[in-house]
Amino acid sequence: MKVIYPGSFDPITNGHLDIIERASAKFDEVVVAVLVNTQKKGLFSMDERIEMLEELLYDYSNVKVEKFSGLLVDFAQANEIDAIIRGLRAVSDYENELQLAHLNRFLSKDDNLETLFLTASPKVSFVSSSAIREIAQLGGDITGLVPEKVAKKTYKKYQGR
């Protein structure tokens, strides 16, 4: 089974890595799809996010990193994806993710694009990219919430501002 794990990954967190690692153990192929969102100005450029992901996921032979824009269902169908993987950290995530899952299934041509939810491991269930950005911007410690290389790059971004 070929699955897709979409997101902005700005920056990638240990929570994202937890979901990717667990998905790669369960599925034949995992496509980590980095969303091109022209409505948002990210902390990291698309190239920087892809470079970080590829560096961190190098040892996973069944994981590849791609960028995409437009509708996720179109990308999924063009790449013969069987299901979407989404991580759930809390009950509040479920409501939004359930709505997106129904929407994506409706938009898929065969009405068969499933969304599979993986609950976050308790040790990373409170981690989000937006929280990481805010903590780092305010000079807080993000060690243990993101990989060490990502932490260094994140701090460097804020020092240059």
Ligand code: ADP
Contents of the next structure:
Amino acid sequence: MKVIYPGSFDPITNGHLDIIERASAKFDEVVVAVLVNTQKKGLFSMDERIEMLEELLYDYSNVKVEKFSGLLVDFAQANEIDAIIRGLRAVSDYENELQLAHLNRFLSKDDNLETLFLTASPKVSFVSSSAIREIAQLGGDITGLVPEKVAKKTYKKYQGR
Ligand code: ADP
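Can I get the form predicted in complex with the ligand as well, since the one above is the form predicted on its own?
Up next: the whole complex, starting with the chain shown before.
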């Protein structure tokens, strides 16, 4: 089974990595798809996000990193994806994720694109990219929440701002 794990990954956190590792162990192929968001600039550029992901995921032979723009269903169909993987951290994620899952299924050919949810591991269930950006900007400690190199690059972004 070939699955896609879409997200912004701005930046990648240990929460994302936990989902990717677990998906990689259960599915034949995992495509980590970085969404090109034309509305929002983000902290890291697309190239920087892809570079960090590729470096961190180098050892996972069944995981590849791609960028995508446009509708996820179109990208999934063009790449013969069997299912979408999403992470659930708390009930607050559920409402939005439920709507997305229904929409993606509705938009797909023959209502065929399923979304499969992995529940966040308790040790990282409180981590989000937005929290990482905010803590780093305010000079707080993000050690243990993101990989070391990601932490360094995040702090660097806010230096001199
Ligand atoms: P988006 O901006 O599309 O929500 P994110 O990069 O924030 O993209 O997240 C991508 C997916 O990863 C979402 O399904 C989100 O719920 C999940 N996710 C984010 N952080 C964690 C975490 N700490 N543990 C488990 N899943 C997570």
